[in-house]
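This document starts with one chain, in the form predicted alone, laid out as C-alpha cells.
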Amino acid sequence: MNWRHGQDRLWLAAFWGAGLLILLILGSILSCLLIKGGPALSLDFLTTGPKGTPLGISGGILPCLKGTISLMAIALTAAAFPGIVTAVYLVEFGEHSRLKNIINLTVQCMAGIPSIVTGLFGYALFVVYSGFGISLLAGGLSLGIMVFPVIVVTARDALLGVNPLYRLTGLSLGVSRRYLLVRVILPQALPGILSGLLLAAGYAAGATAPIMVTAAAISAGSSGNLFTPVMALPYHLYILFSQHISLENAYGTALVLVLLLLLLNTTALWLRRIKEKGA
C-alpha cells in the first residue's frame, strides 16, 4: 500500500514538474522579449510603416499588422464552414460509414504535412494555376488549408463533448436529426468551436513558410486588395533577423506577434471555460 502511495506521489510530481517546466520555458521567452523587444514598443511602433535603408531599420509595423491580420481573415473564411461541416458530418451522420474513417485519415495526413509543403501547394494552385499571383488571397487561400484539420478536429472535439443526452432524449421525442442539430447541439457546441477557430487563427498568424512563397513582400502598402502582396509579422521578422537590418526593432515584432498569439490562446481558453461551466 506504501508502494502505491508512493508511487502516486511519484507521478503527481512529473506531471508538476512538467507543467512548471512549461511554465519555465514560456517565462523566459516572454522574459527575453520583453526585455529586448519592450524597448522599441511606442504607439509610432504601431501606427507607422518600416522606413529607413534597408527597410525596416526605424519605423513600425502597421502593414505588417495589418497584413496579419487580413491573412488570418481570409483564412477563418476560407476554412471554418467547410471545417465545421466535416466535423459535423463526422460526429453527427457518418457513425457507420466508410467514409467516416477516408475523412479522419486524410484530415490527420493534412495535419502532419510541413507548412512549406502546404505553401508550395498553394503557390502551385493559387498563384500559377488559378492566376492569383503573389498576393493576399493566395496567402489566405494557402494558410486556410493549412488550418483546415485544426478546426475539424476542434469542432469535432466540441461536438462529441456535448452531452449525448441531448441526442437520446431528442430523438426519443421524435425530433428530427437536423432541428436537433440546429437548436440544441450546434449552440451547445459553439464555445468550444469558437475557441477552435482562435486557436486556428493563431496558427495561421505565426506562419512563415506558407506566405513566403504565396503572399509576403518585402515592402508593400496596406490598401487590403486582395491581389496585391501584403507585409506580414512573421516574414518581416524573417527579414529583420536573417538580414541582421534591425534587432531591436526585430525583437518588437515578435514581442507584437507573441502578444497577439498569447491574446487569441486566452480567448479561447475563456471560451472553452465557459462551455465547461455551462456543460
Contents of the next structure:
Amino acid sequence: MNWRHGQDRLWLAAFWGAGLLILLILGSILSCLLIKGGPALSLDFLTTGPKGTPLGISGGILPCLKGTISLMAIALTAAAFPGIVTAVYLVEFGEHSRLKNIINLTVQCMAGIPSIVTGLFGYALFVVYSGFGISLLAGGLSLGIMVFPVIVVTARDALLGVNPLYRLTGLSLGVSRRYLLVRVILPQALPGILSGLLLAAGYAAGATAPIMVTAAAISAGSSGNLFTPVMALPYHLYILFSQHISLENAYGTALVLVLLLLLLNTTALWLRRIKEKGA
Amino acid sequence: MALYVKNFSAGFAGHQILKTVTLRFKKNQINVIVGPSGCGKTTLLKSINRTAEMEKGFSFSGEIRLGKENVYANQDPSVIRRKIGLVFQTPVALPLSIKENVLFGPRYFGCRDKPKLATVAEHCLQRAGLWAEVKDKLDLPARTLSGGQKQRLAIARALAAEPEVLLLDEPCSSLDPASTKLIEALLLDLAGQLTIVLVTHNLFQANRVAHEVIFLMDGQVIESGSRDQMFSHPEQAETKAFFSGLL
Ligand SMILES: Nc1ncnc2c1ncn2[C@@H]1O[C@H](COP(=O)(O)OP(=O)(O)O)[C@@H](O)[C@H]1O
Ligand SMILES: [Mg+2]
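Show the form predicted in complex with the partner chain, please, because up to now only the form predicted alone has appeared in this conversation.
Below, the chain from earlier opens the complete complex, with every other chain and molecule after it.
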C-alpha cells in the first residue's frame, strides 16, 4: 500500500518536473529575447526600414515584417483550399476507398520532407520552370507546399473530432453527405480548421530554408510586387546574425518574430477552446 | 406501409450477426422487437433503413421490402432512409436550433417557403408531443433540451421527413420514467398513421405498447405473434424463459 502511494507520488513529481522544465525552457528563451532584443524594440523599429552600411546595422524591420506577412498570406491562400478539401475527402467521402490510404501516405511523406528540400523543389518549379524568378510568389508557393500537410492533418483531426452521431443521425434522415457537411459537420469543425490554418501560418512565418532559395533578399523594398524578391523576418535575422551586422537588431527581429508566432498560436489555442465549449 | 424481411442475413467483416431472418412488420401497428443484448436488434434496424452499410465490412444477403419496393434495389440509399426513419438509442440533437433540427430534412427535400416551413415545424413538434414545451424557444440551440425532450425532438425530426415507417432503437433506455411514459403515449398516438418498429429491452414497455411482438435471439427470430399470444401463450421454450426473466 505504502509502496503504491510512494510510486504515485514519484510519477506525480515526474509530471510536474516535466511541466516545469518546459516552462523553464520557454521562459528562458523569452526572457533572453526580451533582455537582449527588448532595447532594440521601438515603434521606429517596427515602422522603418533597415539603414546603414552594412544594411541593418541601424534602422528597423518594416519591409521584413511586411514580407513575412505577405509570404504567409500567399502560402495560406494557396494551401488552405486544397488542404481542407483533401481532409474533407479523407474523412467524409473516402471511407472505404483505396485512394484514402494513398493520400494519407502521401501527406505523411510530404510532412517528412526537410524544408530545405521543399525549397529546392520550389526553386526548380516556381523560380526556374515557371519563370517567377526569386520572388514573393515563388517563396509563398513553396511555403504553401510546406504547410499543405499541416493543414490536411489539422483539418482532418478537426473533422474526425465532430461527434460521429451527427453523421449517423443526419444521414439516416435521407439527406446527402454534402448537405450534412455544409450544415453540420463543417460548422462544427470550423474552429479546429481555423486553428490549424493559424498553426500553418506560424510554421510558414518561421521557416527560413524554403525562402532562402526562392524569395528572400538581403535588401528589397516593400512594393508588394509578386514577382520581386522580398525581405522576411527569419532571413533578415539570419543575415544580421551570421554576418555579424548587429546582434542587438538580430535579437530585436527574433523577438518580433516570436511575438508574431505567439500571437498566432494563442489565437489557435483560443479557437480550439471555443470548440470544446460549444455544442 | 407493411415491411417484409425475407431470408435476410447480415454481418460485419464475415462475422454473421443476423441469420436468415424472416419477418413481417404489420402496417400502422407497433411492432416490438425484444431480445437479449447483442442479439442483433440494432443491426436489424440499421439494415432496414440502410444505415448499416455506412459501417465498415457490412454485408448482407436476402431481401427487405417496403410494400412492393425492394429496399436495397436503389443504388442511392438516401431515398429509402427518408421513407424509413430511424431514432437512435442515444438522443442526438444536431448542433442547430430546435426548429432547424426539425426542418433539417424538409429544407433538404426542397421546401423553401417560410410559412410552410413554420407550419411543418409546428405540426411535427405537435405530433412528437413537444410543441407545448418548446413553442417559445424554437430558436434556442437544441442542446439546451433535456434528454427526454431531445428524444422527442429526434422523433419530430424523423417525422418531418414524412416516413412511412419509423424505427426506434431502445429510445427510452436513457430516459426517466416520466419521459418514457410520454414517448409511449406518443407512439400509441402515431400508430395508425405509420408503421412503427420499436426495439426495447424493457418487457413491461413491450407489454404496454406492443401490438405485435417479435422475439429475437442470437440473430434469429425465435417466435413472433400478437402481444397477448406472446405474453400469455408463448410456444417456444426460449421465449418462455426470456419472458419469465430467466434468460
Ligand atoms: N459495426 C460493427 N462492426 C462489427 N461488429 C458489430 C458492429 N455493430 C454491431 N456489431 C456486433 O454485432 C452484434 C449485435 O449487435 P447489435 O445489433 O448492436 O445487438 P443489440 O442491438 O441486439 O444489442 C454484437 O456482437 C456486436 O458486437
Ligand atoms: Mg442495440
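Residue numbers count along the first chain shown, from 1. We call the rigid core whatever largest set of C-alpha positions still superposes within 1.5 Å between the two forms. Given the structure is predicted, the values throughout are model-derived calculations rather than measurements.
When the rigid core is held fixed, the Cα atom of L10 travels 2 angstroms or more between the two forms.
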